[in-house]
Structures are given as C-alpha cells and as structure tokens.
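Below you'll find only one chain, the form predicted on its own, shown as structure tokens.
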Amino acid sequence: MFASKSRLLSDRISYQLLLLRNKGSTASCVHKSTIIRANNTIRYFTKSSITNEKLTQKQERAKKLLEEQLKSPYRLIRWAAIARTEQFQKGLTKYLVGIYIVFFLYGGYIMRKLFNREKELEALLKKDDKDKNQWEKLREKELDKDQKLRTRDELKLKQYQLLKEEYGIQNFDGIVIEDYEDTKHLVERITGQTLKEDDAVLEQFKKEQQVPNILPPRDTTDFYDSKARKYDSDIGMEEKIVFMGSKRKWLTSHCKGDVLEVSCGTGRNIKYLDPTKLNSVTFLDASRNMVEVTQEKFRNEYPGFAKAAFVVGKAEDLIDLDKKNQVKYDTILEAFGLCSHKDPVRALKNFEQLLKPDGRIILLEHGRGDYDFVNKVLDKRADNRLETWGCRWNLDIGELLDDSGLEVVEEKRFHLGTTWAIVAKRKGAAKKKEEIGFIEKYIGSSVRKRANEFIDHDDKIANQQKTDLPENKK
C-alpha cells in the first residue's frame, strides 16, 4: 500500500518536472507524452489533446450561444447573430462582388458624363461670344466651375429645357428669356399658342420650379428713424444665436487706410474696428437718428480718433453728395444694407466709382440660400420680414454683384447659404498677393502656361497647313 502511494507520488512529480522542462517549446509539448500510473492504470496525456478538448468545448459554447441569440426576442441581437452565421458570411462575398460591379459601372457612367460635359464646354469656349445665343451662354456658365450660376440663370435653363422637351423647340437662336419671365407668357410668346390657365404641363412646371417672391423696394428711412434707439436691443439676441459677431469681425478685419462704411446703422461694427490700421473713417446712413447713435458709440469707444466723419445720406446718392472733392477710399464696407436700398445695383456702382484702384469692397449681406427648402421659407416670410425689419432678405446677392460689373475676389456663404461674405474689386484691377491661392498661384499658372503652349502649337500647324495649300503656293 505504501509502495503504491509512493509510486503514484513519484509519477506526479515526474510529470510536473517534464512540463517545466518542455515549457516554451510548443512542438515538443505536442509530440512528447507523459505516462502516469495510477491504480495500476497507465494514462497518456499530451498538450495537443488537452488543447483540442478545450477548443471543442469553446466551439460548442459559442454554437450554443449563437443558437440562443438567433431566437432572441430582440431584433438587433438576432441581426448580429445572423451576421455571424457561416451561411451569411458566404453569401456576403457574393453581395460584395455585386456591389463592386455596380460601383464600377456607375463610376464608368459618371466618368463618361463628365467627359461629355468637358467636351461640350470646350466647344462652347471655342465659339465667339457674339455668335452664342442666350441658351449657350447660360449652358457655358453652368458647365464652367469658375462661373457662378445665379437664381435667375437656373430658372432660365429650366424654361429652355421645358421648351425643348414639351414643345419641341431645338434651335434657340434669337430667343431671349427675360429675368423671372412668367412661364405661360414665355411659351405663348415663343410658340404662338394660347394656353389654358390650368394647363397640365405648366401646372407641373410651377410645382417643380420655385419662382422667388421678390418684393418691390421701398424707402425705409422713416422706418429706421423710428427704430434707431431700440434697434440694438431688438436685434441683439438674433445675432447672438447665429454667432454674427464672428462675421462682423471678418468684415472689419479688411478695413485699412481710408474707410467708408455705408448703411452703418447704429454702429454695430464699431467695437470690432482696429483704429491703428485706419487713416480716416466715414459713416453713412439714410437715417439721421441711426447716424447719431453711431457717432455716440464711436466717440465713446475711440475718443482720441480725430479723422471720423458722420454723414446722413443714401448709398444711391453717394456720387452727388460730394461732387467737388470726390474722396477715394481704400475700403468700402457694408453690413446688411443692400436689402434695404431702393436701387442696390446703383449703390454698388457708386461704391466702385469711389474706390481707389487697389481698393476693396467688403460686404456682409443676407440673401437667398443654397437649398430650395430654405428659400421657400425666405419667400414665404418675405412680407413679414419687410414689415418687421425693413429689409428684403430673399434677394440673390450674386445677381446684384453681376449687374453692378464688380469682380468678386472672394465669396463665402454661411447659415445654409443665407449669409453672404463678399470681397469685390474694380473690374480689371489686379489681385493682391494674399488673395491668390496656392493652386491658382503655382498649379493653375503652370496648367495655363502648358495649355497656351498647346494652343500656340495648334495655331502654328494650322497656319502651316494653310501655307502648304496649292492655291497659296501659286
């Protein structure tokens, strides 16, 4: 009895020593076996058999858990379990291959579409502007990334598309669509037909296309005179909600030299000015009461700044206000004023005349947004906005700039596109160094240079071919 127990203890010690000796060597543990005698029975143990047994148990537990999750009352748990099944994973490969094929075909379609657009644009650019009809000019504007398509342009393109698809007109030579022309009147004018008021085609077109509800301008001088003293308290919270302070900082950061602020209102930009960059500053507004509030603010904020003038007058009359001196400005800025002018285009043209050759016009305005659902809200509440704040907040600021003849250096949009931040210059004036971007400065210039080389090469070949013609040799 004692000898049997002693032998068993000896075998156990031998097994432990063997494990310690083979520790760290997976191969030796797998192929070497340990013999233990217990109760006259020889038992063989290998590490591989132990490991396989553990793996089998783990797989069985995982399989059991998966079956339980497949029957779970919770949808997300069932979906997660289905995604781990072998059947789903095999099928997933087929789906991925199918998605890749669809993506490849769609990519080819898009690339072909882009190629056709580029070819169409190339053909339009080669054509002389005098020979282009209105449709071709609008189409070129739509295809060219460097040009901005405005609200009226989009509407005209859709009206041309309507004439082409519904009324079979293919040649648009001699056809000119007026800005925001009534579609029914347009179709009758072009086709000579008399359409019913409830024409199905026109009714569908009106549903799909949104025509801006632009209200006629009005003189708002008396309105702002009555609002002057309580204007800041009334508008303050609205501007805080949309963080308008940061936009006003952007506006005034461009101010330097001799500065003119048009539609200064109650001087809400004064606290953002840097007087060290200014030589002189002039504040202009049609409301006398608002100019008085501006003067009080400026004198309190910068009591030592002497070259400051406060003028009561309209932006449309700027040229007539100072015919004798005709002071020129380095910076002309305006914040939310174009919407209140009776003639905003004339105001912008006056800005250009009062600008120094290298001066800049800086505008912070609200107008039409980037999305149709936003513009629908602006149009719907246009009457209420005009009565409450005296402004037409659904104007397309880009259209005003195009009509004024100014060149836009920088155009940014905020608040779903309804807040416009514009830097403009006189037509033909050179850009400043800080206004030229990296791509335009380095990459764009090299591309243009290379393109010009190709054009010159083609011209030389064409001229050479003309010279080689038999009639030219004679």
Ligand SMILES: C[S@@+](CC[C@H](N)C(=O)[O-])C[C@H]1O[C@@H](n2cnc3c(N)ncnc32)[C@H](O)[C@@H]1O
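Being a predicted model, the structure only gives us computed values, none of them experimental. Residue numbers count along the first chain shown, from 1. Each form is matched to the other, and the largest set of C-alpha atoms that superpose within 1.5 Å is called the rigid core. First, how it differs from the form predicted together with the named molecule.
Residue displacement note: K412 has its CA displaced by under 2 Å between these two forms (rigid core superposed). The rigid-core alignment places the CA of W79 2 Å or more apart between these two forms. Relative to the larger rigid part, the smaller one has turned by 16° between these two forms, according to C-alpha superposition.
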The other form holds:
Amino acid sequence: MFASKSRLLSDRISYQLLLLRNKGSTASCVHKSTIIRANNTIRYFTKSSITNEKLTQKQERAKKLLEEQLKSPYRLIRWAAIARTEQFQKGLTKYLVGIYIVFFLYGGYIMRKLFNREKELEALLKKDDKDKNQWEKLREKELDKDQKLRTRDELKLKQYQLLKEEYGIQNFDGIVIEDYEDTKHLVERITGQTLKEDDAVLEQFKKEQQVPNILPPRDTTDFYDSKARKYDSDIGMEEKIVFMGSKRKWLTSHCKGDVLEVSCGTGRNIKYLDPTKLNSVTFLDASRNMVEVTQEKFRNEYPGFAKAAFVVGKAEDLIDLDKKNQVKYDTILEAFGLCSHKDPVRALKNFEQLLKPDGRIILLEHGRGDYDFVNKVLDKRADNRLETWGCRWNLDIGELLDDSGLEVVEEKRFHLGTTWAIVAKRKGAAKKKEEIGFIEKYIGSSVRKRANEFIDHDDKIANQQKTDLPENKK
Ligand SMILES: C[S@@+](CC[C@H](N)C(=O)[O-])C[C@H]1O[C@@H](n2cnc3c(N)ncnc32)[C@H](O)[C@@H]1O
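Now show me the form predicted together with the named molecule; what you just gave was the form predicted on its own.
Following is the full complex, with the preceding chain placed first.
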C-alpha cells in the first residue's frame, strides 16, 4: 500500500518535471497524454486524470453533504436538499405539468365565475329599479365595481344568505331588512317561527358575522363646552403619533373662495389655511367655548383677515342659522364632526343646500375601518370612546354619505381605513377636469355601457313594434 502510494507520488513528480521541461513547446501534447516509465511499469498519467480524481473527491463530499441535509431537522434545508436529488429532478417535468394543469383548471374556474357575475350584473342593470327587490339591489351593489357596499349592506346580504340556506326561503320579493336589524328578530318576522335565545344557527351566525355596536347619537354640546380649554393638549399627542397634520393639510388644501368650517372645535385646521385663496371664512361649532378658542387662534394667526365670522350653532340647524345671510359656499369642510352630531345625515343634507353649484364638501372623519379585527376593537371600545371624546368612532361614514344623497368624488382611507378623507359634491353637479380619473376618462364602466346598449336596443325594438302595429292597436 505504502509502495503504491510512493510510486504514485514519484509518477506525479516525473509528470511535473516533464511539464516544466516541455513548457512552451510541447505543453499541449503533454497536457493530453504522457507515458511515464517507473519500476518497469507503464502508467498513463494525464492532467485530466488528476482533475478527475479531484472531481470524484468533490462529488463524494457533495453526496455526503446532501445525505446529511436530507436528514436535517430543518424543513427548509430538507426541502432544498430534496430539490437537488436526482430522483426529484427527473420527476420535475411531471410536477411542472401537474402544476400547469392545476393552474389551467383554476384559471378556467375563475374566468367562469367572473363571466357568470358579469352576466348576472348585466341582467340586474337591465331591470327597472322599481321592479327590483331589496336583495337584487344589494346584489347589484355587490357586483358593480362602481358602487360601494357598506357595512349594513354586507350584513343584510349575509342575513339573506342565512334565510336562504337555513330557512329555505328562495323568493325575496316583498322582504325588506332594516338597517342593523337583529337577526333573531328578522328570522322570526319572516318565518313566523319562535327561536330560542341560544338557537344554534343564530349562535353560529353571530360568531361568523360581526354585528356593529352602533350607539345611539347624543347631544355633545355640554361635553365639548367643558373640554374646550384642555382639548388641544389632550388630543395633541394622539394626532402626532398618526401624523394627522398631513391629513389636515390635505383637508385645507381644498379651501378656496367662501369657506365654511363646521364643527371647527378649537380651530386645529387654522394653521394650515392659505388666506390668499379665501374670500371669506365662517367657523361654526355647537360649543360656545370651542368657538372662543377658534376665534382667539384665528385672530392671532391672521390679524389682517377681516372677512371672518364665528358662529355658535348646530350643523343640523344650519339652514335656519343662515336664513338672513343666504350665503352659498365654495368649500364646506368638517373634521371629526359627523361622529359627534346628533343627526349627521341631516347635517350633510344642509351642507348640500348651502353649497354653490360647483362647490365641494371636504370631510376628514374617523369611522369603521377596512378590517374586521380593527372594527372589533372599535365596536368593543365604542362606549369608552363616547365617554372620553364624545364621539361614535365606529360609524360607517359611507352610509351617512349614501343617506345624505351627496355624490362622492373622492374617497381615501388611512390608518387601516379608520380615517376617511372625502370630497363630495351636490347630486348631479359636473365633475371637474382634475376629478376625472384615467380609467373613467378612457375606459369607463364597460358593463354599464353594455347594459345601456341593451336597454337602448330593447327600446328601439319596442318602438319599432309600436310603429309596425296597425293604427287601431297602437
Ligand atoms: C371631535 S371635535 C372636532 C373638533 C375639530 N373639528 C377638530 O378637528 O379638532 C367635535 C366638535 O364637533 C362639535 N359638534 C358636535 N356636534 C355638533 C353639531 N351638531 N353641530 C356643530 N358642531 C358640533 C363639538 O362641539 C366639537 O367641537
């Protein structure tokens, strides 16, 4: 064994010497194959045989490492090792074809679903509004990307589903579910059955479907009167943490011409106003003490601005308050006010009446968020919030807007959807150039267009049939 090793060594040395001697002239031929005589034996010793040997050692090491990794306690290392095995690599094509088939089938399933949805929406859009039952209207809202499904709509759709699946009701004609109607009450009303308090189906429904804890509205004037002088210091840190300053900047950036700020509070938006864009500004709040703080702040900030008014009054009474004045506004803004009004929808309707035809209502409000886990917290802490801040922070602001009849031009959501930034206009008022988005401008809603084409087509046929009728049958 020792002898053979030393022979191998001497052969290698001879080979290296030979290489040196032939360097330059015949190097290439030596590289390919060299015959070395040693101890009467002929050995073929080439460079490639040396590298082969190294390669084999390397392969051995890699094989060993792979075997170790296949037994690794860590899943990722094990998977990476499996992917390197010969067996896996051979089977890869099979797996790829399998994955491709799964994707193909899934894609087909999704396409079919989308196609069916579009067909259903088309049929609903074709139907006259007065002929649709509540479920059909909600379903249309759910399918149409141009419409927004609100919290109460989602709950109602789930309640309809429950009526269908658990109580076998197939025809929803004549059924109207009230906003946030108690599900037990609803089922009993529709089916005529009496359900137990701990009915298993209802318990399951409650578990799966979160029912918002919307507290009744209340007058908060006294609350804010007592809070006025410490309001800024109490709320300051909370606002800093969530960078509310930038949102207030967004709000006031829309202010121009004659401006009305409702629920002005302590005038926290004043420092973001650009007085050069304003003709006049009116601040209104139900709390006298809050208005006083606003007035002090405004006079300090813009001492030369004369056309400023400070009014104590409620948003719900705006029309009466403004009767003598009859001023119409270019911009009506409100920050975190709707949540503390007794009748927020009435307030919004008043805003619409006081708006110039091309005026805008700009709102920065807090309300329900985009996620269930967030809304669960808001609902759970609703009582606490009302006590501490006098506001109902879990309202769906979109519902208030829908009920007011205003048209939303822009709706942005921040802080997990709990901060609502809204630009709204009077119903039917034209959109401004900068408010028309790219998609709306160039593509529009294809489904709506197609539905309108159908309606036009049907109308044309009906008219044609009428003209074809003999005179006495018309
Ligand atoms: C949460 S504070 C917001 C104050 C201020 N807008 C801000 O951004 O800090 C709510 C304000 O709305 C006022 N408010 C509540 N109900 C009102 C109503 N019906 N009409 C006018 N102001 C009202 C309160 O007095 C209070 O100043």
